[in-house]
Structures are given as C-alpha cells and as structure tokens.
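The data below hold one chain only, encoded as structure tokens and taken in the form predicted on its own.
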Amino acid sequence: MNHIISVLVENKAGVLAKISGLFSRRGFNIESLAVGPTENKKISRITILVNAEKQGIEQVIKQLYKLINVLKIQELDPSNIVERELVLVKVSTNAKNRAEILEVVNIFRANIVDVAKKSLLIEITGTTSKIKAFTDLLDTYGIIEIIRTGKIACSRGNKKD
C-alpha cells in the first residue's frame, strides 16, 4: 500500500540522509522523494512516497520523530490532499508527427521547452494518472528519455482544518 509522508524538518546538512538512511535500514524502498524549502527559509519539507504495511510505517514515524532535527510528521489521506508532479519527456518527432504530438501536447495542456530537429521536449504537470495517460499516448512515437521530480502533496483546506 501506497503512503504519503509529510516531514517538516530543519533545513541542515544531512537531515536528508538521515530520513531515507532510517527507510532504508527497515527495508523499505522509497518510490518518491521531493524536498523544498517551505515559507520559513529555516524549515524544508520532505514528502515521500513509499510502498509498506500499515504497521512498518507507524513505526518509522515513530522513530523518524527521533532524530533531532525532525519538526513534524504527517501522513496525509489520499482521498484529502492535492498532488502534482513534475516531468520533462524527450519525443522523438519528424515532420510528419510532429502535428500530432502537438495536439497531444495541448490537450493535455503541457508546454513544448525545447524543439530539436529530431525531438521535442515536452514539460508536463499533474497526477500520476495524467502523466501515465500522456506517457502513454508519446510512447507511440517514440519515447527517448523522461524525467520526473518526485511527488509533491499538501492536504486540502486550512492549517487548522
């Protein structure tokens, strides 16, 4: 089962090794990691999707809450967050494609960033499920190379929500 974690912690060298060291020694493979600064220059917020038991994740919450420069740990409700992610695919185009990626492109509202002669580098924002479904339909034409940053969530509603 999927989760998604939510790790505010301060914003120092090596807190980063120190969360996936810990999901590492439980054995669990982290699927996705995005790490930012958040409002506060000094606080860096870490979302991680990782595929686990219930219980294994209770208990790297637990310790995660351990370590020193950890702030604040939620797991956030699928079904209650707003989710994006971020890729850029390399398509491999020719003049008589390259129309029809264009209009994949634009129902999908992505953004061409680079144009080559032979390829078209596609920048596309969504869900896991709007990516597959774009992917998909590129993968007809030629896919050379995806790039992707990681999930990033934030729970809908206010703070105090």
Given for the second form:
There are 2 protein chains.
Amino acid sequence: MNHIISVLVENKAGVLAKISGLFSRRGFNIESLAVGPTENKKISRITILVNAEKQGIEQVIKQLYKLINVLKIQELDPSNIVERELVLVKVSTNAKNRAEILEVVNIFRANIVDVAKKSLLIEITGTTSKIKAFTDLLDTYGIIEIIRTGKIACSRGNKKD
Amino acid sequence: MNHIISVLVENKAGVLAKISGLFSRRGFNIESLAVGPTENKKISRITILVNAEKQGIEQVIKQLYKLINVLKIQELDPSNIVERELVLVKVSTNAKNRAEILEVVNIFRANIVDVAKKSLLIEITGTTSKIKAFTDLLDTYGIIEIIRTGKIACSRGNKKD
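Please give the other form, namely the form predicted in complex with a further copy of the same chain, since only the form predicted on its own has been shown so far.
Okay, now the whole complex, with that chain kicking things off.
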C-alpha cells in the first residue's frame, strides 16, 4: 500500500541522508521523494511516497521521531488531501502529428514550454492517474524524456499544520 | 553558485541514501531534491539543486560515478534548460479579500485546487523567481502552509539524453 509521509526537518546538511538511510535499512524503496524549503527558510519539508505495510511504516515513523533534526512527521490521509505532481515530457514530433499532439495537450490542460524542430517539451501537473493517462497517450508518438518531481500533498480545509 | 545535477539511477532501496550521504559528507547542503520514476520503471531520476563551488561539484560528480547504481550524471547548463517547480500554497482568506486573491491567482496563471471557509489552496508552477514573486504577494494575506516539489529541469531542443 502507498503511504504519503510529510516530514518537517531543519534545513541542514546530512538530514536527508539520515532519513533516506532509515528507509533503506528496512528495505523500503522510496517511490518518490520531494524536498523543498518551506515558508521558514530554516525548515525544509520532505514529502515521501513509499510502498509498504502499515506496521512497517509505523515503525519507521517512530524511528524518524528519534532523529534530532526532525521537527514534525505527518502521515497524510489519502481521503482528505490534494495531491499533485509536476512532470516535464519531451516528445518527438514531426509536421504531420504536431496538431494531434497539441490537441492532447489542450484536453489535459498541459502547457507547451519549449518547441524544437523535432520535439516538444510539455509541462503537466495533476494526480498520478491523470499523468499516467497523459504519458500513455504521448507514448504512441515517442517519448524522448520524462522528468517527474515526485508527489506532494496538502491536507484539505483549514487545519493549521 | 547554484548547480543543477540530474542523475539517473537504478530504482533500488538505498541508492538515495548513498547519494545524499555523499553530498552531506562534504558538507554540501542540498537546496532541493526531487526523485521520481522515468519512462523506464527500473530507472529513477534524481534532480538535485545544490549551492557550492564549481570545484567541489566536480569532485562530487566524480564520486557519484563510482557508485554502482548510478547510471548517468549530467550537470545541466542553466543557459539551455527549462526549469520548473510545483508549489502548493494554502493561504488564509475571508469574504473581504477573496476577490483580491483570485485576481493575483489569475495574473500568475495559478490554479485554485481547494476551497474552504477560511482558506484557499493554490497550485502554481514556474521558475523560482516567479514563485517567489507569487508567494511574496500572498504573504500579505497570511500563508498557512507552503509545499514545494523542488526544481526539475530539462535541456532544450532535441538532444536525446
């Protein structure tokens, strides 16, 4: 089962290595991970998507709390979050199929961010399933490169956390 | 100086811990990092934004090549890339200022992804400077939470990499 864990940490060298080490020692493979600064520059947020049993995750969360640079840990409830991912897709094109691809881009409300003779670079945000549908469609034209940010998520409503 | 390093790795437990450990042992603080799957499910891409001297980065890249699960490393040339980041911003609102905030959202081509009584959740993608301008503006209304993916980047044109 997939779990989304959001961890607030002090923005210091080595914190990420400690946290990712904790997962790997238990044999958990991190599906995606995103680290970025928060509203406070001294604090970073790490969003981790990991596939594991509930029990294993609970153990890892307990151990995360023991790390001194970890400030807060939250397992997000999939039924009450907005989840998003950003993906850049470079797809090969020619004069013939460009219009077709542009149509797909419009339907998915994606954006063209770069155009070259034989390729288009497209930006899309959304849930994992939307992005899968989009890349599956583009795959028929030939995907040159996919670059994903990994998932981030935020609880709905006004809970201050 | 900021460097953007794109690393292709085998999608195995422990690879991220090794790589982030390599940076932290040299005292480099990773500003942002994004890990996600690529077009090949066995391979993940890690995009790292790190602030360091050119010499130090060259040393780290050499050491990265020595890790067995690392397949390819690329330092991206800032003058020839498209860089993007996705940010979710939860901002506090009231009946009075909601219209004002919606105006800002439209100007920046951001999207509202959730509405609650006292807050709005906004999704925005763009370069770091665009996102800074946007969050600075929203700060006057009261930002409850910011969640960032970290930067990803793709070279322009049709170079197959």
